[in-house]
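Only one chain comes next, encoded as structure tokens, the form predicted on its own.
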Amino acid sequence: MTTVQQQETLALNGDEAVALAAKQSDVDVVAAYPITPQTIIVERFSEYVADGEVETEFVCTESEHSALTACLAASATGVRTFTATASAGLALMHEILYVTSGCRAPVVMAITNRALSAPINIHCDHSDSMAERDSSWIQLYVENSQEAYDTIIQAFRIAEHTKVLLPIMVCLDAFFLSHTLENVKTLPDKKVKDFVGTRQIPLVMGHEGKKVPFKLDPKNPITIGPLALQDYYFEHKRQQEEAMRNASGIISEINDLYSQLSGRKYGNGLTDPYFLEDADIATICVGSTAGTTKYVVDNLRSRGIKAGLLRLRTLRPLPTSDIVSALASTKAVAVMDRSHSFGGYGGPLFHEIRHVLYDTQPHPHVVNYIYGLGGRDMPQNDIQDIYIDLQKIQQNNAVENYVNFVRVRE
């Protein structure tokens, strides 16, 4: 077992903690264009790079969507690449979104997360990351900062496992988190170099019909993003969804040996379940939210009210066995999404658990609340209502309405 190390205690806000994790991951190739609230990330790894504290290429391109293309061509050659966006950036991206994942690159990318346009809105909401959950990224959400750090040196080992290969999304709240200076404890750069390791490269059959390393190398050619019609298209996503299958048993695996090193744990890296062991109401949500929740339910607990959190860490791939077992002894949860599906009955969120929820039995009844739109608050007082209306929806065992609007004028 790995011995927990001595660690220096920073003060970062989410994005300079996202920074870091990535310098101290040994990143080949970064490519970036600015975005608030995510420029902080970039501009301080460039900082790293022209102080010489890395030795890394950082190309300056002159969009999101060269940027990403830029980390594709990198990955494929077979180093280590990193990016980071938001927003309009990453809408940007979304035919790259695609390609990178049918390429098979394990690209790590950051997304502040952060509304998208119209109107204009730079604060948070999940709008950004949630509209590209089908793109074959896995991604993960953090509560904050510290979570942030640790999940991007995690991200490194889990997109470049033979088993996997596929990018990921880190996600993390703007402004809640990008922008709010907290304690986060950092690990010494030669434990987080040694942890991540060296990048991996698979055998394939080659052209010449000899094993050669999933890469581009002129000694060694191969074609990686074809052109493939209706022969072969088809396997070449059946082989995507194989990868998210196994990246939920290397998520939880990476996530044990990263608290044997660090002493942080969080959940089993799928989900983070809060006084759920005998809950009969319960909320379930991604993100900085969290953190207030579980506030709100150790006051309810303190009332004698049997109130529990399940937090989502990782969205994709969707943990539909944990979110179940979690979820066994409630009788009313509520989904809180920061994000909408216009027109789809309810928010993203709410589609995937009362989906998940659809064939248990007895399955609890499931709820929606739309909140947080552009950046607006959350607070406790809010939270409490989502619990009180658990209460009378168990109480009553009938829901009133299945879509809420919290905070909002009407």
The other form holds:
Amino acid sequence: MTTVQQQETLALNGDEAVALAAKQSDVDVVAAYPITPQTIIVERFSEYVADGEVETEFVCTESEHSALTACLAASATGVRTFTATASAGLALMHEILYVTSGCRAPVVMAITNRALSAPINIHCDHSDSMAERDSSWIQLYVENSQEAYDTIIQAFRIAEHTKVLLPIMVCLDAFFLSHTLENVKTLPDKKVKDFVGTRQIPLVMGHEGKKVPFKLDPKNPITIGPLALQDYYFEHKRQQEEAMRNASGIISEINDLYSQLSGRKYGNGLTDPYFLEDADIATICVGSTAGTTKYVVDNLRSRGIKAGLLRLRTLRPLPTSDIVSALASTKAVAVMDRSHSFGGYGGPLFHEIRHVLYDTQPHPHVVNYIYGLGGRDMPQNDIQDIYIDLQKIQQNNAVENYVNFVRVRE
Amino acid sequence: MTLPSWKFTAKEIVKKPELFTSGHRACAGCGPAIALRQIMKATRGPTIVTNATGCMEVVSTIYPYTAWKVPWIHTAFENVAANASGIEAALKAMKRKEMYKGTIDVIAFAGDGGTFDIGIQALSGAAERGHDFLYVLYDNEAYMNTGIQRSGGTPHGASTTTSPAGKVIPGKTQFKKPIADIMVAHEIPYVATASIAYWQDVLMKARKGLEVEGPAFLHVFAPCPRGWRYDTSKTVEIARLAVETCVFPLWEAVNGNYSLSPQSKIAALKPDRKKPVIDYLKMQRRFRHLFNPSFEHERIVIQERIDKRWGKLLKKCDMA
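Which structure goes with the form predicted together with the partner chain, now that we have seen the form predicted on its own?
Then the entire complex follows, led off by the chain already shown.
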């Protein structure tokens, strides 16, 4: 594969980048319901349909619950499907998230990460998708609109890979990405269509005992979504875990293949380390905060401070060994959580990272910063203060507060 | 629109292979299982079936077995109409890409809980969007799969485990939601009621529903011996009595134009042939408490409501 030199640079916000990527990926069915700040995605897609630019069947459902259900059923019928939601919409889908992964339907869904009510708030935090970590969906978090575009294209190939067959959430920060114009390099339609390819359908045991395509096909009937009790339910779930494990390698592989096509690469697809080779102190985050943090790290490095950043691109499947190796040189790390697990020991990312580092010897001090709930800004100064805290922890070899809340009235 | 009327003969129907087969684990005398078998006899070609959570889903697909000879999917309780929407959308997209030729029909099955109550939003949405599918409500008038709890489809006076007949409350105090009329109000091309006691009528109406372009809604009355408390041999008899007493009249509305089906025309043309509701109530122990002297007025209330609804229906059918 040769890298495409002629890439048109368009001024797109994150939502528009997502819609364009879905369009170019030759999606057969889009079923969606509007919710701020995802609306631009469905609006743009409706325009593509209205202007005859796509062959997609667009179903404007009466709820997110039905939107995901329709995608799941369409996917089970054998076609490529896409939807998008946020916040309350994702919460309403909660039941069907598990059904979608359980039915092994490779639906691709964009999430414009938005705070959950109450109080009602339309701005960015990660409460919505973090609450769905255990739903057997692959979760990829992007840093900017360019990555949103690139990741949607990759997502179809990952989800539909016959060794994976799991649905994917591609998560982008509300407003910081969804509504902010950026220059986005875009590939020609045909290049994307060829890269994504047609959906591969694996063979499974059919009603008559012979191998048939895994889809609802009157010529080769199969039963999807049966009742499985104590005798078979557990095996279904174990297979989902196996698929998740397969997904790690596939995500990396497709990240590589895509970089050959586009010239753009996001770490190894799972983690995106920044100045970590010799870092003493580091922060860990997902999403757009990584962009600001890179700027802070550059400043600290110019002053001779060995600071680094680990951006987690893939939260599910959790890239455990990559996290351990990326943080090998660190003495103190701060996990940045844009959501909270109330009553728990810090936020959800903190649980994951601290847990992964438990068996490493020697492991760094791992502290937690809850920040930016409901879209509160996370400016450079606040991020820099966290690195200063980490320096103190490194110098004193002691931690004062493991769980900290950034810039909140207390 | 003119619809042809099919003559499904017993000979022809016997020859047609079963698509909902024996071996499922429905109870003896199960009305909904009869309904499914009848409907699947009315299919006209390649068909995809989707089922809401409920008795018929649970009894027919206990992994790794299936009672279905057609592609079949279940996802959840409240969303069978959204399943049908997604399948139909996928078929449209595939047709556009010439991935198949001809027609593939989509049938959605749901019980009364999945239709009157938790599934009405998805059903209403799918009807408004105009997807081409047949929705079959098999109505056994309560949540039977979970152990006989009341639904919006449970009739007034019925004792269920969540509307028990007590010392002061005579079973369910509300009346059955007129779900088929609500579907007619959606201005979809075809809505009908049917009773498993009249198999030819069920088959004809199911076929009509499949043939029309757009959503079709078929409300099939399907008694449940466990939930209604009667002997398993009486299922068809009770299904017939519901029609003869006008508890469950049979009609269809083609493009919103109501007409009585022959079985109910008898009561319209010869009112003396209309049986009293008490004949129907007394066969079922879910209504047993209504025969206590203290609840006697409930029987009058039920008869009055049935007569009122029947009168309204006759007006809609221009037979008043």
